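This document starts with one chain, in the form predicted alone, laid out as structure tokens.
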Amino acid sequence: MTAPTQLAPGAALTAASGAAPPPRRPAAGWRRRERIIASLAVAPALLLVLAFMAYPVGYALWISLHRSNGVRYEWLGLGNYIDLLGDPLLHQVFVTNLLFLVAVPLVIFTAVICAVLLHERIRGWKFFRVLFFVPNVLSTAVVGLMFKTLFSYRGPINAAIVATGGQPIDFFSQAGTSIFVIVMALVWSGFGYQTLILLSGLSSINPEMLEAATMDGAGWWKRLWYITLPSIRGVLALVTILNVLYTFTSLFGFIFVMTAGGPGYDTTTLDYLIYTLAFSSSNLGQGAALAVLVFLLIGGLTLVQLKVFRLSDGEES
């Protein structure tokens, strides 16, 4: 005689109600196998990040604690940092770099005007959208050579000045005019990319708001100031942060091609000074230490900007 089969309490209830049994949870072996497959899939990208990002950053930190010419290494601890922070040349270069921040509002203002005009689809907007982006496909070296040729002593700008009865100007012999030309190159090469970013923000504005404002008699500038700019405040914050970072980290190409940091050190920026210390003076330790300081500087500036924009958003709300 066969004994009746004992059912578990849950199985007995399921069988009594006639509902389908709940799906079985994957076995521990399958879960372990999924974790292994996921780890193997991520491993190539992780190796690349470690090889091309983590290792160079760690190596730069290690070099910054040594006096090194690339062959010999002598432990200095924080000596390179202390020497740099007390060096008047670094103070001068930092102030010069701050002067180039004047390009940030110029780039943003030009980009906002161009983005709004393109968003309103003025005549020929497709052509201008392509034209504004053309400088971004050129390298900084090419843009720098173009502006160096335009503003050279025998260049087209001086030819136009002489033709109107003026005297030619040696733009690259003085700090003020040299910085002016570099800022012009920065604005020309950067506003097209910022225009595209702002256009993406403008596409989120409800067109009925602009139409209602127009019917109420608001002019173009009033619509820009009271509707358009507040609506894209977040995008403007992003563009501002990107431009400030660019000014501290990406002027090397312009400086190298146009002025080589001169006259004297009047147009030397922080990234160009890193190059000069590390490769022209063979002082890799101080070059690496300055790179670390610039990293900390732009990280702090970014945090300050984020806090300022969040505070302004809180006040508006």
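Residue numbers count along the first chain shown, from 1. Here, rigid core means the biggest group of C-alpha atoms that superpose within 1.5 Å across both forms. Keep in mind that what you see is a predicted model, and the values were worked out from it rather than measured. Compared with the form predicted together with its partner chain:
Rigid-part membership between these two forms: Val71 and Ala45 are split apart, as judged by which of the two superpositions better fits each C-alpha.
Each of the two rigid parts keeps its shape between these two forms, while the smaller one turns against the larger by 12°, per C-alpha superposition.
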Given for the second form:
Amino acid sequence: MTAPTQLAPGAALTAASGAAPPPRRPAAGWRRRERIIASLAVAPALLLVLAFMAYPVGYALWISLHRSNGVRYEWLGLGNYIDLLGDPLLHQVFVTNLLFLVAVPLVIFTAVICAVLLHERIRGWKFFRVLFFVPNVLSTAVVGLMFKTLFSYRGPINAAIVATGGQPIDFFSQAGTSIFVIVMALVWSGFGYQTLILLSGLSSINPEMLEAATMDGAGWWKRLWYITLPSIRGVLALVTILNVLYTFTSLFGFIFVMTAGGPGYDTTTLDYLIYTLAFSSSNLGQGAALAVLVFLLIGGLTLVQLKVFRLSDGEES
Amino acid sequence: MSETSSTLSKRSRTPIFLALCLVAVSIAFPVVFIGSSAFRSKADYLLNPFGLPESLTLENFVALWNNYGIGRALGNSLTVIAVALTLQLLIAGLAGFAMAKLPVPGVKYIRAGFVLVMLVPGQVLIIPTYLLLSNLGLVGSLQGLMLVYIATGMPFAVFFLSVTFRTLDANVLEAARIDGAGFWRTFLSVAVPMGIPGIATLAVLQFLAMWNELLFAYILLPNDQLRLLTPALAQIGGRFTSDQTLVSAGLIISSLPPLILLALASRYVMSGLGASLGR
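Show the other one: the form predicted together with its partner chain, since we just had the form predicted alone.
Then the entire complex follows, led off by the chain already shown.
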């Protein structure tokens, strides 16, 4: 499918150099005009991406090497990075962020179960599929506030606890329970999309293989363990990588509306700390440096995970 | 039911159905709960948060509209999204069409570059984007945010549309050219109509992304007059934590458009998100 578009520039070159133009090719002038039109059509998109995505990445690197309040810049070299890496606060925040990784196996476990069950074409599976997807179209701010309301001191969860004879819990006054609620929100809002990805993986399994196994007397569980799950290993790897990355880059909305990083810094994650450093301290450079570090961290994590999954993945490319 | 796979016995289908119902309830419960609290008075809610409402009221919505500027925030959100989405689809459509069907010089590098910037997390962009826009005098104006939305969604939009346009029949485009149609004619009256399903899917996805975006909207529009809906809601939820019926009403307002979209276009949304995996 990609072949025609990639061949085109080469074809245009031969036409322009005048070497025996192939039949049914437009004239060289027309060809050149077409290339100019094509370049003009791509130009606005390209300029916007260069100005508002590529340039800012370079700018962020530059800022991270300075002490800055946004107006004056004082060269620090790697000073910001050294300060950050030695800062106990960053260590604490990093550990907190690792705690949120608990959500990854929970999301994947739930998604695998739902995908395998939906794949059995249970009555109403199409309806379930759409319903499970509902949280994914909602903003993290909305989901965060929803869970904040549910778990608030006078909210329904505490009402249920009191009704069954327990003491109400002030969920957002301690680190452990706050993280628990945020992880719940993460799982609730995330598993539907992963279910969808896994379902598309499951649908590519050759049904004849399952039928052959059934003929040989393999039960449902055996087929699940020896055929179904191994066949979607690649998709599982992808889902895992996506979720780990998500934990390091996309918690901002939840933290912002649920705990604002508190109590203290107990629920501050790396992406929330970038925001805090950037917009409530006098040194933007440190925020930029942390952003670069997080970028490097997730880039490295992706590479490592790709490698790990490839190693355990004998027959797949 | 012809699609039913026969790998499960009839007997074991019932418990599985029930298990899925349980998951469905846990998904639906928070939404239904928030939906019902939004129509209760605060006193009624505090009396028994779990129970059914004694009476229904619209006072929360009225209060949000009159005292918290939600109407204005809604207007701002719709303005930003309408302009940003239109321009983004147009610009991405041109680029996607050209990259799929025309000899763009260096198209391989452009494509690779777009994929590369898609991997950059938003956090890296916030500080430089803020400074860049403040140098341009665009912090605190809707135009600045529109620009950011157009640009940050651009790599994915171009990628998506170039895949869509690649499936166009080359013969049809050739025929249009032989009939003397220029670039714009070919693009607008041949390519766009044929690519409508893809364009619609992309429009839905980008609408959701812009509608749900919090960080840039919050940082680039510090002025209360120009707040968009999602950050305005986040602020109300942060300040008036005890007023849960009010917050619930806000949640309903801001989650209604995505929910309606999902209900009307679930096929587009889900197939589109499947395609956006690499994002």
